[in-house]
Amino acid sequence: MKYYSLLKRGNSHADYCEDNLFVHSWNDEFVLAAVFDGCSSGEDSYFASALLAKITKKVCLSYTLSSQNIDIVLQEILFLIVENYHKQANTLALSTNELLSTILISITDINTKQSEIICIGDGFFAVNGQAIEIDQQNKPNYLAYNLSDIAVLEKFNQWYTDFPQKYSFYNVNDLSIATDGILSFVIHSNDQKLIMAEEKNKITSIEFLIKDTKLNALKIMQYRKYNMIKRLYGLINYDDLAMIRIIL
């Protein structure tokens, strides 16, 4: 199993990157991988993100696998996160208006090639190379916006066994999570020669991303793939954009 990530500031965005990630492995047996899209009309939407990576990344740390059953891990693990976002919340007196991120969490199975996805707001992942765009009209259903009353554990089980999006796969070889940013290059270059049809070439730098495995022995892969995007087709990406993708 090979992880790659890539985290880059989108050019809207003059002074910070909203969006964060974190990738995880239980002794190469699991596999989590999280990206996190603050809301660019929130407050200090950079912390709300960068905070839910800080926070997932302790849950993952001092979690110990309970089960081989990766949706109940998947229930557990994120159970942790609201908990310990919400404990965060009411220490550091943050307002929903400052907590507002989206979060897609993905639990693979590294033997069996199961994975589960939970996508709270906006995001995007891809399958064995098979895209999937979940879009909420830019008014995603934030964490923040129920995290009171989901702090509760039974009160989490039901919102959990509820919530619209999850998804299963199986015979998984190739997994992509994003934020929505993937979706969002544009020309950034003047130069004729470099630039063809911008929607052709927007869609082939996702493919690109999400599929060709040329550089796989490097760990930068996607980062190399990404100058070459720049480069090569005179594209860059408009809104934040925070992505990981495992390769088993």
Given for the second form:
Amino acid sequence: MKYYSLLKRGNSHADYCEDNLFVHSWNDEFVLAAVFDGCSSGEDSYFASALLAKITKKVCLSYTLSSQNIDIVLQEILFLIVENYHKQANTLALSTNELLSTILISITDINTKQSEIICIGDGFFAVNGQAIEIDQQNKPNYLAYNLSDIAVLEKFNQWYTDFPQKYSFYNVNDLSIATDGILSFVIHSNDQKLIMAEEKNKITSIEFLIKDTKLNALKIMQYRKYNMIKRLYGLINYDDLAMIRIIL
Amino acid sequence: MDNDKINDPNFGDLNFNLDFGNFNPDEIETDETINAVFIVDTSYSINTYVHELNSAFNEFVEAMQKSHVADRLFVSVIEFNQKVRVNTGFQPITSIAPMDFSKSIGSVTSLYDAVKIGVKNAIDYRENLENSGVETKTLIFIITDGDDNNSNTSARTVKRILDGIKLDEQNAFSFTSILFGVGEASNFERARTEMGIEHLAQVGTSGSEIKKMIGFISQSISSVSNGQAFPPNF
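Got the form predicted alone; any chance of the form predicted in complex with its partner chain too?
Okay, now the whole complex, with that chain kicking things off.
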């Protein structure tokens, strides 16, 4: 199994990238990938995303696998993230407006090639090259809206059971998860041919990121592909982009 | 090497059968490199300071191999006297072996040929890297007394090439050339102006001056790697 990450500030954000990401593998058995998209109209939302990434890291480092069922593992880890996020929000006296970030987490069993994905808010993922966009018309249902309600285990379990944006996949060989910045490539070149081909090149660029395996011997593969998109298609991401690709 | 990569008539048939042996872009573990080209005069005139140059250059390589830019720094070394020789094409600094510039000291100076060849390889390699997703900053360091008396290439041709490079928006802030002039100022000042080299630094032939020059080069590389302006004061 190999994983590749990509984190790039969007052209529309002058100072900060409001997205973040984290990847963790347990003994090359299970791998967790998570991307977070801070809300631009929130307050210091780069911080919300970074805090979630750090909390996810802390949770993963201290988590002992209790089950071979990755849906259960995902549920347990997500609860620990929610519990810790709620605690940190209280400790730092953060308002809801300072906690607005989407969460997209996948857990993959490397041996059985099964993946479980949860998307809280909007996002994008691709399984074996098939892209799926979770679109909430730019009004994502952030975790922060329900945080204090679901920071207790019983309530969380009920919320998790009822939560609709959960997905299971089998025979996974190539999985990508990303914030919606992956859909925001725009032309930044004056080359008329590239401008004419913008829409086609946007689609090709996304496919390049989720399907193409050139340079897969390099950990930096997705960054290199990103630069190629910029150079060859004259495209650049308007919105911040966090992406993790796992090739089994 | 493919001469067709640059559709610039100025490059002409400038292969000279030189094999650069540049590092394979597909094996580079980074998305941004600093490519430094050393074009070193090994004509008879460098006899007085060649040992200082060897020692300072090799210390530079050793220091850069341990520096924070080591994984991003690629170096090419070209020597010239009556002939132009490629000591190494672009290779990671970590694999650059010690150099001995005293081995093949020659009688005359083919400065313009050497600069043209060094720049062409830098541009070809840069294009290869960029097409494979590696962003590149290029630094050309020319160490010479400037008294060209053997080139087939004219200084004006070199200037046209360098001017063309700078006109390309993509290169505007990521391609820099500097000439370190050793010896008679009127010679290297003329060479610098006629070739259109951006920066000039005058260097004495003492050990401390040569060390100072190499220290300046290290500092320039560090500055460029941090996204700062080039060059710091010499």
